[in-house]
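Encoded as structure tokens, the following chain is the form predicted on its own, with no partner shown.
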Amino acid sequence: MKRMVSGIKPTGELTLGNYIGALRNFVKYQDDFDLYVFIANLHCVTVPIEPAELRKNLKDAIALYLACGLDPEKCTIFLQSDVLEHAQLGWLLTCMTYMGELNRMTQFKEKTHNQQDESIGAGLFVYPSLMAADILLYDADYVPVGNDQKQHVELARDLAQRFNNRYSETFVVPEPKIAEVGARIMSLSDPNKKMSKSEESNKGCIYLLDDLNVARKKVMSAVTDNLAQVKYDKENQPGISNLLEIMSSLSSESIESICSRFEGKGYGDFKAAVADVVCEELAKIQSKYHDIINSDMIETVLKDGAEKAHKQAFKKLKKVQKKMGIDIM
């Protein structure tokens, strides 16, 4: 069975975009791959965050992973920081990463736009090397990512090949796996931007733990256009196209079928139907979430997951260190 590795950085509440673009795919992938899913808490501290807020985000993320359908009997779920080999291999790969490669990282440029160098943490600059370690530790064949993260997988591939060429065959060279539909859900208030918790206004972002009435109101107030037709046309109707992707992803009904169903109908009817599908999905997730958060399931899942991940990571790190000459035993 091919192996797949991925993780989510819990810097805030998980969104509907996270769910459609990543979590739902993980649930599908766990039946077809040897799936390792980690909570990327080491990546969280590349920018300042209050400890209490981080702890809550971590616990919520794990509970939501499980509520969304990840099964610890089918996949390995763990905290990144519980497997110390992530940080150690991250440092070794940082030493093999070129400054030019890190300078070209689009996300680094976006996150540091208009900031002075003196105020930018070094961790934010080198974290792609740690992300490469997250992947290469487990000999991942595939890494499910959105288009905005594909560049980081390309760096992991380059580092794997560089190490293999320098020290002999050691790492599997991973392939990015990008979902065709729903991989990039856009903001409801600005459909030209990705749905994100960093939006200035919460109107464009639906959170998995939003009150259902709040979520419905956000859908009903989503930006559309004056063309008065439910048609999938990202260039001329980005708002409607985004709502179509959301509805299709959650209901498994094809976009063509939805468009046909709402032919000649107003945007109000269409938005109401999208809101029904969104709220139905959120209600199921939230019910499971509350059951999990009030049990001891999280502690058990993380303990078992870390033990399994550590066995694989330890063997890989020992092999790497021996080939590099820093391990004499």
Contents of the next structure:
Amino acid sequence: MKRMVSGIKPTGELTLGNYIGALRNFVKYQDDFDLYVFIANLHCVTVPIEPAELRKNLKDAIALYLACGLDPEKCTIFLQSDVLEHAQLGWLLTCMTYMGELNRMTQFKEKTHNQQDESIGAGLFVYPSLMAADILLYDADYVPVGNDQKQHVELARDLAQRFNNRYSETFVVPEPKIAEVGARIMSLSDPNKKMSKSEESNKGCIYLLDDLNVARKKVMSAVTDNLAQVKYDKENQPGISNLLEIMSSLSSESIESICSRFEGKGYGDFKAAVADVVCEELAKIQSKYHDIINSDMIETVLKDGAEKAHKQAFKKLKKVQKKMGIDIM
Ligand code: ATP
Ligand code: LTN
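Now the other one: the form predicted together with L-tryptophanamide, given that the block above is the form predicted on its own.
The complete assembly is shown below, putting the previous chain first.
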């Protein structure tokens, strides 16, 4: 079985973008791949965050992983900080990463564009090296992510190759795995921006734990256009195209079929249908979430997951330390 590794960084409540672009795919992959998924809590502290809020987000994220259908019998679920090797290999790879490479990372630029250097945490800058460690520790063949993470996975590839060339074959060179539909769900209030949990206003972002009436309202007031046609045209109709992607990926109905079903109908009808599909999906997830969050399942899942991940990570780190000469014997 080929191996897959991916992480989610719950700096806020998980969103419909996270679900469509990442989580939902993990659930499909767990049957055919040796899947490792973790909560990237070390990545969460690259930006300031209140401890109580972070702790709640982490717990919710695990409960949501499980509620969305990840099965601890089929995949390994763990908390990044429970496996100490991530931070160790992260440092070693940071030492092999060039400033120029990190300077080119678009996510860093986007997240810091209106801040002064004096107040930007260095962790945010070197974060892609830690992400490379998350992936390379497990010899991942594939990394299922949304489009925004492609550049980071490419850095992980470059670092794997650099290490292999410098110290001999050690790491598997991973490939990003990006779904064709839904890899970049856009904000409902600004369809030119990614739907993001760290968005300033939350009108454009549907959270997996949103009250269903709130979620419905967000869809109904999504920004569209005045062309009055349900057509997939990202350039001229970004809002409608985004709603089409959301509906198609949640219902498995093709975009063409949805477009022909709504030919000649108004945007109100179309949005109501999208809202129905979204609310139906959220209702299923939320009901499972409530059962899980009130049980002791999370603790057991994380303990077993960390044990299994640690076994793999420990072997890899030892090999790396030996090759770099930082061990004594
Ligand atoms: P932020 O929104 O604060 O930038 P994030 O949601 O991108 O954070 P994560 O929670 O780590 O950060 O993302 C987890 C996964 O969800 C990643 O694979 C990411 O590519 C994917 N993802 C996030 N937002 C979207 C989106 N709008 N559309 C599709 N995939 C997304
Ligand atoms: N950087 C990612 C989260 C993340 C990740 C990873 C994804 C951290 N480590 C390893 C895949 C593999 C993000 O911000 N979405």
